[in-house]
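As a starting point, one isolated chain is supplied in structure tokens, in the form predicted alone.
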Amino acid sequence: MGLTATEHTPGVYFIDDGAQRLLATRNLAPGRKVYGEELITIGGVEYRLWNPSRSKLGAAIMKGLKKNPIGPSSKVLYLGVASGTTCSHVSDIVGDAGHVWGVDFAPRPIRDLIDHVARYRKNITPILGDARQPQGYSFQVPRVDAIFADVAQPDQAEIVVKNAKLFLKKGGYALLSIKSRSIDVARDPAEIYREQVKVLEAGGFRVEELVELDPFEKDHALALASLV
């Protein structure tokens, strides 16, 4: 049996071959890689396969995630960054009509992040920054149509309604990596991840899911919340 590509939610597509299904998006600069991952043809596309231990997103969607509000044209402003990993498929999803404003403290990453991702990806704009200070780089990013967080704070939730004030367009979503063992080594994930939902709606989200991401991510859940 040859491999099949089938669209999942617009952007993100399942490749099958008869005996496991895997994750992936359309490459947006073909036959270049990011972190290592197998590229795959099918019918004149290319695709890059996503692993989801390597992604909360990804993870997410493996685990059932039920509404990806990333598609293609979206706004994305994407907090902790890092080096790009999860947002060069972000960069896929949105493609040439959207952009992903990508936000991160540490100076390598964003390094990182321009030299090997953003210089074949023009729909990316790396940003040196604290996420805990969005005024700081207010100047360089618009209303958005989601956020992404993906940062290892004890105030991630407060950290996404902070940006969310200056960024996030009315009815947009936000999408958050609950780190448990950022915020408590020693307390239930559980409890955690309830609190952290409990801020979201504190600052005016309406969290519509949350998935635990084990086992691709121990001791992580990702909120789905939508601006309200």
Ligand SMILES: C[S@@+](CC[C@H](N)C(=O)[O-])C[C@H]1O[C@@H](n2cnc3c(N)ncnc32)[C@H](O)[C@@H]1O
Contents of the next structure:
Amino acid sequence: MGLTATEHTPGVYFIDDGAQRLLATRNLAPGRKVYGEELITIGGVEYRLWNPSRSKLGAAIMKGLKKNPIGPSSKVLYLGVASGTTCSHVSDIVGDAGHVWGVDFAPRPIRDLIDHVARYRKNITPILGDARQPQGYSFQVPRVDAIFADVAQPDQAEIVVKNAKLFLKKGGYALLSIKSRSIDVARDPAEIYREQVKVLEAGGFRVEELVELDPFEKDHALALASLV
Ligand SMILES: C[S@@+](CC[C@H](N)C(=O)[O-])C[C@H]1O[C@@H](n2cnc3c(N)ncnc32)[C@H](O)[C@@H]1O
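Form predicted together with the named molecule structure, per the form predicted alone context:
And the full complex, kicking off with our chain again.
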């Protein structure tokens, strides 16, 4: 059987090879890989396979995230962008009409993001900055439709709330990757997820979904929240 590509949500695809369903995005930089992922051309369109074990957003989609607020033409603030593995797929999804501002406080991954990813994708602005001090990059980032946060810090939800106050449109969405081990290795992850949800709610969000990411990421969940 030949390969087929089906759009799952705008900009996100499942490629079916008859035996399995693989997550993918359309490659905005044809011919270029970011992290060794496979490139597959179907009907003249080049897709990049999206490894859910390397990306919490990919894992959440595979685990049944119902709504993905990041779609074609979205403006996204990405906190904890690292060298751009997940960011490259977000860049594919938002396309030329959208934009991603990617923040990380570690110089090395930001340099890799610039040299190996953003150079070939005009819709990514890499920012060396501390997500706890959003005023430091407020001159570079406009109001956005969505904030994606994957900083793996004990105050990860507070960081989202702080950034949302400065940058998120009313009715916009936050996607928060919660790493329970960043908060307490000994406690029940479900209890930690509930606490993080409360922090988002106290910051003006309504939490619409909470998706656990195992087996792709152990002791992680992704919260989808809208700013009310
Ligand atoms: C789990 S990794 C991110 C992986 C990346 N999101 C991906 O899927 O490709 C967490 C990143 O958050 C960054 N980080 C942690 N605390 C931060 C902070 N306060 N401000 C900016 N970046 C931070 C780290 O340097 C690290 O690169």
